[in-house]
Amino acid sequence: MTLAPETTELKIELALDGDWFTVCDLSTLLPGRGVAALLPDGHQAAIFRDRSGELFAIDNRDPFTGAAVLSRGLTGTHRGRPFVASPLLKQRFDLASGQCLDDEEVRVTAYQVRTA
């Protein structure tokens, strides 16, 4: 039997400096939407759950504007790869790798994610 994520007490954790850091409850994430989480070093991560339930986390800071807004971006897919489009200038970032799909020289940090 599979439990719906909304009825469990699963936590989302990010790999940081060789350890796992809890950022939020899985039930906080709605498919196709992101949330921002403050990390111990003062940076922010944007955490996403896609419609199939897969989890992703990237740096929340848009490298083109410096604003911490990627968690508020629109999600989609390009050639089968999930992305988020910045809500400001609309550049798209691959959720798995952090690579900007519109400028190959730009990348944001992508974090390893798990549930615990």
Contents of the next structure:
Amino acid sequence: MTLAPETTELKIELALDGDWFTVCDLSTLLPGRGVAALLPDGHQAAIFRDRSGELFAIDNRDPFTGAAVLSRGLTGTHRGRPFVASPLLKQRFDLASGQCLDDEEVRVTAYQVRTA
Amino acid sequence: MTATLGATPTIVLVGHGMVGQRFLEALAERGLTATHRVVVLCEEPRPAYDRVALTSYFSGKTPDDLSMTDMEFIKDHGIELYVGDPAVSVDREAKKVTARSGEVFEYDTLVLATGSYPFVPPVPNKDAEGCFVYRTIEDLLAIEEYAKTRATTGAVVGGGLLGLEAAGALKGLGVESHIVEFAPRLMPVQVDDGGGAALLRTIEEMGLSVHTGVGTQEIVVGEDGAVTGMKLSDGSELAADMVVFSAGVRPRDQLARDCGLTVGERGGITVDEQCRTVADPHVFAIGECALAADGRVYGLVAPGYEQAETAAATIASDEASFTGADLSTKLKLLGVDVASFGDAHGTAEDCLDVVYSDSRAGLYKKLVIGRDGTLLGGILVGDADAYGTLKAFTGSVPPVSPESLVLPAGAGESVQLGPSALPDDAIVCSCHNVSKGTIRGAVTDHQCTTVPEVKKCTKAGTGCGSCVKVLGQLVNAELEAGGIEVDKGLCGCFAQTREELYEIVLALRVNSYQELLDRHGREEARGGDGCEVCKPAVGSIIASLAPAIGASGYVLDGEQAALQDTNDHFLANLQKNGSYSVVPRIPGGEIAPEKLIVIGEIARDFGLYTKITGGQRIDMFGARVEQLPVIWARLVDAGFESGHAYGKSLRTVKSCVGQTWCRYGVQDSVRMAIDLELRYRGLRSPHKLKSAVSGCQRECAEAQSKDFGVIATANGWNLYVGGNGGATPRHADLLAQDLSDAELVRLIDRFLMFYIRTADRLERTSTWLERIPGGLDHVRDVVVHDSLGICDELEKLMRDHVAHYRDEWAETINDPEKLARFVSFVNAPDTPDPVVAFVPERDQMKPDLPLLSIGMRPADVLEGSTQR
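May I ask for the structure of the form predicted in complex with the partner chain now, the form predicted on its own having been displayed?
Below, the chain from earlier opens the complete complex, with every other chain and molecule after it.
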């Protein structure tokens, strides 16, 4: 990196089938909130940025209701792990693994995410 | 039992008052309703109701609110309840009761709970038109009707408990009231001269005229036979359009007399310690109609309950006895606390008084102490907070000097003796005879951790309710003693309650969530991202206090945007398929045709499903995220603003059409509703706030089911608070009466800000009011009488809110950066979410729900689903 980070247009990329898929500028992501991205296969990803700047991505679809809304949930920290709570019925999902914290049998896809 | 072999024995209960109902409950608890046929003959047109709280009818309680009879209970236990059909005769020989309807019931056991009747002194014209007694709901309805139509002044005969209540009720009906008491002081039975004097001053200050030491000689009537006044024993005459007799009660024992049962010289059916009549072992008498084994007739509900239990136990062949009861009482009369307990008048030999009296403050406290220091009894007027503790200490030597118990807090050696100092056998709830030990047991042995649980487990606090405060202290003390850490923290991130966080935010002017978390959060949560519980709660506190702490009042600004639940973040209500609904504000439910047309056009153009809400506005469903700004641009353009249907904030102020159109209306309820809605719009609070304004007592706006409800009176407005509909309905309580417009607004300002300050997260005003120590009385003290001295601050906070209000949607559609957030996909801003689709229903559309379960629909089945 040769330029100061503030002026670099860093892009957020998701790992899809071994390729990196560009989603958006890092600057569009507000710490503590998510955005949704439409993937080439028609699936949706919810991408989050925590207060330390770390990025996470999981499937956007709430498995409990079927609605594609996880990107609109509130984030938090539970025992040191980042999570998002579904805005519909409030189940929490670990952002790094996709594991539901309120029902051990439920897990959503987690995506690898990076800036480039 | 003498029942015919094989037949079910029958218990007939004559009278369905509070004691009668309690008797039925006691029968059920002992399983007797399963083994017996139980017949109840009730004279009044309605089943048992709370006669002790009768006067609360005038502060807005309906007869239904006062009911103590759960019809499910009656049904479940197979009880035959005949309402409006009193017993008229008893044939003890044949063991038969005849009801007024002519029906005859054979009994094996007869229980008389006929109560008492009001004593009316035998003066000329006592039955004239305009003369009333004060005993039943029907009496109250008659008094109300007459007072409203025919009376401007009224006289109450009797300055005892009921007399004062009746006088207060007349005053509340707008009638100038006089109290005539034969004894030299008010409440002669309960208080002494000193207490009577303190009471007199306070009562007179309320605008009631008191005449003590005089008797009623004659009721004066006019030519039409209606009351015009009364002649008193001192020769004077008092003008009055109506007279209410409440000069005591007498046992209703006529039925017993007629069938030859023994009655006392001064009335009352003579019973033994088992409450069995002395004349007939098959007949019992309980409550106010019974002359107990100690030679007294008890006119209080607690001894009546004890008699009911005793009779039921005896019928079940259990051992029980009623040998007499304590006459302690604590009342709130016209807002004045009056309590007396134990040997209040110091009749024991050699006893001594400790008296504290402050006429200026209307305080009078007297303790009666035995020679050995035993607390024998006492009288409290003006402040009876210590009643629960003192009464429980009666009969023992208190651990501190008696003087310190009556001195006001802060004065020299005053001591607030907590209930933890009580012995285990001290009775805390005298209505249900529950000891401190039993309450402690409920916590230690039955795992109760809250007052409602303890109430359910022990029945303590479910009678008159005067011990609930002590109950709360005991439960907490016991939990703490048991090492049960009562974590009152808001969530895993904060150990403070919402109320404490509010105080921190206000006092330290903290306007950032991260700062609050990092400085005041739990150790392990600092530096983290918080959680979904505390983020919106703190976001709401910051929004409520924004002007005072230098935060932005716009909830989407900076860090605040990350704290909001999705509804607040998109300023719309998320629905089950991920679409949103849109509700523009329609203040007071009043809307011009032009604006209705705009809503119709928008709904049509965007294909939205429309529905009229319960709060008198219009909800438009099915908008996708990216449509919200376009919809709102048109709404704002037409003069609409956010309805905050998405926020924990003021929703609507419903109104009826009021004086302007309605022939019954007495005030302009629509104007008031609009004023209130515009004043409090956008106010963020612990939970949603609903309100309504009714233009007359018919209450078409249902104001009593709202967080704050306003009902018009001929003289102004009555303010009700703490009402709720929904799953746990609660009728609102009357906070203040006959307010001017300015007084009304000022009280609501204070009330709302006090609620926002002290309520828990997601705690509606109804639960808040039930939870906070002191309940409604405390809230009234704080917001009406400014007992905490914070009203100026509360009003200032509200003024700041009103001055800084801006429409969130107008602000948002003018901010391109904020608008960029309103997309389904950050990488495809023009693509709609494929999961949000709709199918037709009843001329409109509804979410395509099957689509939700499959996630995506193959292209070939898309036909028929309106993808927009």
